[in-house]
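A single chain comes next, written as structure tokens; it is the form predicted on its own.
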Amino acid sequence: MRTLEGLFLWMAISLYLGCFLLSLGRVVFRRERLGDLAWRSVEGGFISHTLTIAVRWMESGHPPVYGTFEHALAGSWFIAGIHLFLERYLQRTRVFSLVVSPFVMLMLGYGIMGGQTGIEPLPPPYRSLWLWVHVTFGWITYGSYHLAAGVAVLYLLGTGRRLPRLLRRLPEPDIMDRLTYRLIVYGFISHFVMVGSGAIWAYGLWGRYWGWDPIETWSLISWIVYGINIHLRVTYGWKGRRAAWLAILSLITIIITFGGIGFIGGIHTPLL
């Protein structure tokens, strides 16, 4: 990691931390001023995060798709970006920073601890335009599902009996329930594009569309799991707390797909 990149990265982490502390202070002490400061902090963190990616991209000559650190850098950026996008078009979603900012920090910390922060060129087989499509939609999928689970957690807290006063600043339960569903649908469609583009790219690289690589297999499993989410909501009317718990538990398959399976040898392992 170069000096300028490290400066922007730690600035982003510091601002995300400030966002979390200010968001928590807003909820606990009911100070709107703290909420405004928290939002400015997450915006500043996202800008610094973007500059980190830009500097690394220019120095490496490729997008952040190679190794644990770059995947954590890109994945957390999409989570923060989707959060900012939601606030632009929806009301009262700034409080979601309470769950978004700590998760973004954890992802960045995981990437740094992975020990692969050096600049490395992208191997020739992966220098393809399909890489852009496959990886971009992969991280949109990742960000959408994680944010859906985060909103589901806040829904459960906000509708529970233990913390009703603490979380009065949350949107209405129906709004959070619908938002969880829409994020899952958005992620599900992006997930389909990720799998499809990966299959086309694989055919160009290895002469076959599907090889039952561990990540390919778990990506398909997780897509089916989220398809079941949508099916239960649309066909059987699942919503509320049941749907929230389902969104949270379904995230386990995504964590396995993008995290745990990377430790098993396979075609995708060199990129992780």
The other form holds:
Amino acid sequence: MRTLEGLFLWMAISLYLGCFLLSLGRVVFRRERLGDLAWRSVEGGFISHTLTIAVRWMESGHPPVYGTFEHALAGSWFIAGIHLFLERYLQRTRVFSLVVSPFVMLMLGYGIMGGQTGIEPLPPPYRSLWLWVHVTFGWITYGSYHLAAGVAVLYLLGTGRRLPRLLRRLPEPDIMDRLTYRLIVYGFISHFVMVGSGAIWAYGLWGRYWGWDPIETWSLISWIVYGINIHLRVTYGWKGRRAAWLAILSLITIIITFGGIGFIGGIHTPLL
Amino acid sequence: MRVVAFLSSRAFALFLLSVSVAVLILRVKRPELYSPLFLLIPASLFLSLVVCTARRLRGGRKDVRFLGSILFHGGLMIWVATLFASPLVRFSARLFLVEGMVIGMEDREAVEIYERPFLGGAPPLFSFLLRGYRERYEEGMYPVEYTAMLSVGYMDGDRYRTEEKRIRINEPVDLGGYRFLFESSGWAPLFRLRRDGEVLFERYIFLVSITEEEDSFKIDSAGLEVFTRFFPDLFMEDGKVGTRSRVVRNPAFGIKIAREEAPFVDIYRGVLRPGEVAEVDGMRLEFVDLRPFVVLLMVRDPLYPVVFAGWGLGVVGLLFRYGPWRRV
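Could you give the coordinates for the form predicted in complex with its partner chain, as opposed to the form predicted on its own above?
Zooming out: every chain and molecule, the one shown earlier first.
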């Protein structure tokens, strides 16, 4: 990691931490001003995060798609970005920072701990336009499902009996429920594009579109799990707490799929 | 009617999807327990999709979202169908080509055929020649390009044709109706083993060319196992051996030789450069030559466009189903 990149990265982590503490303060002390400050903080964190990616991209000559650190950097950027995007269209979603900012911070920390912060050129197998499509939709999928689970957690908290004070700060339960569903659908479509574009890329690289690689298989498993999720909502009318639990439990498959890249082995682990 | 109702029920579809998840997890975690009988699940899924879609098409509701759902499920049906049809028509092989050597499809040491079309005939009569291999590293360590020229000779009707194209990773070429893909490459040493002038072994060996990884090969005619480590740019300082970079400037192999019956006892240890000889138990192991090799994949899959048409149909279907449309 170079100096400028490191500076922006640590600034982003500090601002996300600030956002979390201020969001918590807002909920606990019921001070709206703290909420505004938290929002400024997450916006600042996202700008620093973007600058970190931009600096790294310029230095390496490729998008952040290679190695644990770059995956964490890009994945957390998508989560924070979708969170900011949602706020533009839905009122009272700023409070989601309470779950989003610590998660983004932890992901960045996990990336740094992975120890692959050095810059390397992309190996030949990665030099494909399909990589862009595959990885971009992969991260949209990842961000959408994580946010869906995050909103589901807040839904459960907000509709629970133990935290009535928090309920007043959250959007209406019905809005959160629909938002969870929409994020899952959004993730599901992106997931489908990710799988298909990966298959096209694989056909040009290994002469086959599917190889039963562990990550590929887990990606298929998670896609089917989210398909079941949507079916249960659409055809069986699941919603509310049941659907929220389902959104949270389904995320396990995504954590295995994305968390496994670089660890499980197989074709998704860079070898060349 | 009851059977049709059951097959097209949502409960059955959800049951099949749940079982698919369980089987896929089993496939990842305990592959040894996987059985071809599990193919009954996608077969049932296909049947359920067909019956369910047919019933829905006969139903009343017809709007953009409905059309989207039908398209998406149609795409899925194509995917599942190709899972079964693919082995009937697909051909795939792996070719190990040493630079400057002509290889024919009948060469069992250089050509491994994995899939033959069930409905097809004999493997095609091709010959291959690799030349102009080049590899490029940034800072001497990070690979950025592997490339070579591939000449393919084949029978086109009653005429013999030759075509030549440059091949690179991620840039497949189509020649003679087949697709050729650059999978990997390395450096193949030609080792010769002699005892009393008699040649016991002489072959180019396709060994791992990454210094961090050890590789091995057996010489059955002499009962020996040879362990190797490739140093593309050898340095030897204070008894230590290593490589300065991944660029082949001063190539050598670190060699350990053991008898097959006692693999942990080395009878020879040393470093060999091209042209050097190791004396082992009254035998001479000569490192005769070093040439680049490329592992190519040769594929023909007539269903490839069908699979991606299914995928495209699925994406369009999902966009129609969940897009901001109003019912018409």
